[in-house]
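Take a look at this one chain, the form predicted alone, written out in structure tokens.
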Amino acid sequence: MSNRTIPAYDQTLTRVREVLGELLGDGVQSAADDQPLTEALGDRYDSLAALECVSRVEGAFGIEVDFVAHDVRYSFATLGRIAEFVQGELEDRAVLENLG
């Protein structure tokens, strides 16, 4: 049985803001949860920055993003979607650990 604690959605969102704020700057803190990052950050959120965000999120949460199975363009378009994606991955991992 897994002893892993899954954070609440709000905690995950806060951590996503911290992680991406280190990479992309203060605009991450003022962006609305559902605001497209391309709109909130402008040129700072280009395709290279998006890939760096995926890498940072993987490292911060210990998850792996599958570029084939996951719709990264959708999941990493807003802070809220990123937090939802991370939350789902953490929950899936906990379920799998409980099965094994």
Second form
Amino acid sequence: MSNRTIPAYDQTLTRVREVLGELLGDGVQSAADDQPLTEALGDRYDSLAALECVSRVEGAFGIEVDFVAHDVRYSFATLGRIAEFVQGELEDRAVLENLG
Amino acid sequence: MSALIHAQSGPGGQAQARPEDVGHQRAAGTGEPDLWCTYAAVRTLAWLGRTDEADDAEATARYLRSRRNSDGGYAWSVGMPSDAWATFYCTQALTDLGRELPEPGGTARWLSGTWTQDGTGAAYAMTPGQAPDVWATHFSTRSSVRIPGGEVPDAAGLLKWLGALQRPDGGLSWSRGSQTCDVRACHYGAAAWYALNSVAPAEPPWDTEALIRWLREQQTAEGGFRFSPEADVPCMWATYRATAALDILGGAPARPVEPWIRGLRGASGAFVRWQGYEVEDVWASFCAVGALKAVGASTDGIADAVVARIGELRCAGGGYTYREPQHAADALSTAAAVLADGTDASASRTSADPRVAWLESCQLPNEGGLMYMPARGSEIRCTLWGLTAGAFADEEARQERRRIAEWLRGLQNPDGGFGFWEGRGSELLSTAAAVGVVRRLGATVPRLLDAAALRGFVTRCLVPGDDGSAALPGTEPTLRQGLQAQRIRHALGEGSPQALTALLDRHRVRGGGWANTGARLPDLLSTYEAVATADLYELPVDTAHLSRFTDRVHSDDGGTAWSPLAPGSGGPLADALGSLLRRRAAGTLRVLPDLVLS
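In place of the form predicted alone, the structure of the form predicted together with the partner chain is requested.
Every chain and every other molecule in the complex is listed next, the one we just looked at coming first.
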């Protein structure tokens, strides 16, 4: 069995805010979980910024995003969805490690 | 990933052509603003002291600010790399609108990165790594003395470079080694000196009398000016540049020019480009106002009409285009619409399509290529897209194709490469587009171009010890640039299928498509060029891999996004490339046409 611990959703969301706040500034802290980042951050959250967010999240959580297989535009549209996406990836990875 | 895509066209304004064709609306406008037109509109309002009458100026300022890249420079469209021209237009227009420049220090640093030496002194290139030319030098010298924190790195070196532009007949040419004199080059040189003189006083570095004499000789009997002795029809664009240059140099036209300018007012009271051209557009009005000011004539009687006309050219989301937005067609979007519909240019007569006829009307008498918008200079990419969409495909169009071939031959720079249009420095994309045009004309590179010089340019773009290529010698390689180099080498008869395969493998994205850098985020343009290049080399294409990508970027409404990260349709050009790719994946199209964009 893997000893890897899956963080709680709230912990993941807090960490997502920290990671993206370093990149995108204070607007991330004041954005609601379900508020579109394009609305909360305006022009700052364009596709290039989204790409950087993906890289930051990958690095912070040790996961890998497939830009074709994953629906990145949906998953990275709000902080809540990013946290859900990360949570899902971490759970999948834990399952795979257990199988191994 | 956002896109690109308006032509990086600049004004090249050629005269008179077939005004009856250009004026007729046979291609639809996109409703999108154009940076060139936005600059002209705002500058004209500023000259007339009427910027406070610009409708929703904040929307236009937002449009201008959105061109700013993280490197501090500005681009023609979101997603394109920064260049000196766009940087000047955006910063000047924002200043004219009374807006602060965002982080001007970063813009000044970007500008200093385009400074370069070429053996005749030092000047500015359009982008970092490119050779200097007078277009870029004019824009960046003016930007550098205006933007807080900016300065010209070496005023003496710049004066020396500007001085070396003068040809034996007195006129100025585009760059080192260029043999062609043009009133635009004269104005850009004179205006660069004028800007430099404001911060580092110095005498003009030319035989000024000879330069004034050459400029005066370009005035025609009608009163307007032509670009050069090779272009014998006067137009408003040449008239503005010539009169402004004469004003800077302390000269004056040989004969009155004001009646000719005022004679080109249309029904609205604004101006047209030349006699017989029926659309009163933003560039003609910009040039007319600029020329009237240059010769000291009053603008009082025309200001209201010009301001009112400019107001009609504003786009809904901010910015301006050259005529009413619903009618402001451009060559790339029009060609894209034809290609998206599935027209196969090689298979049938297409000029019956009014859009193809409109594309054909973009060939003007003084230059053989196709322009981006009416009265701009012919541009290589537009010519490639237009030919691919079926322009001049008819057997009877031999003469027009020959004119394109002659124009292309004259465009090859001394370093062997091609730039966007006349006088612009070489880069790989335009060079690949030029080779694509050669293919479309049914010719071969050695027959039409200087193959040895072309080989030399591509070789300098190759990254040592790598299969990749960069857009400019010494810059970072990317997939698309590598593919462009491989297509050029194929045309030279020395392509390497092994090198192409290695390049494609390196940028193949596991889930589908190809990425321009690395192998993470696939994008439409890279995937398109990957498949088109593989087709050229007759390499097999994994259509299942391709379909996974096209399925992801295809939207329910039939549009195509530039990447899986981009929203909805990327516009007509993305939709055209997406349509072609889907047809290729489905097997209804055997090979992709060779197209480049950015």
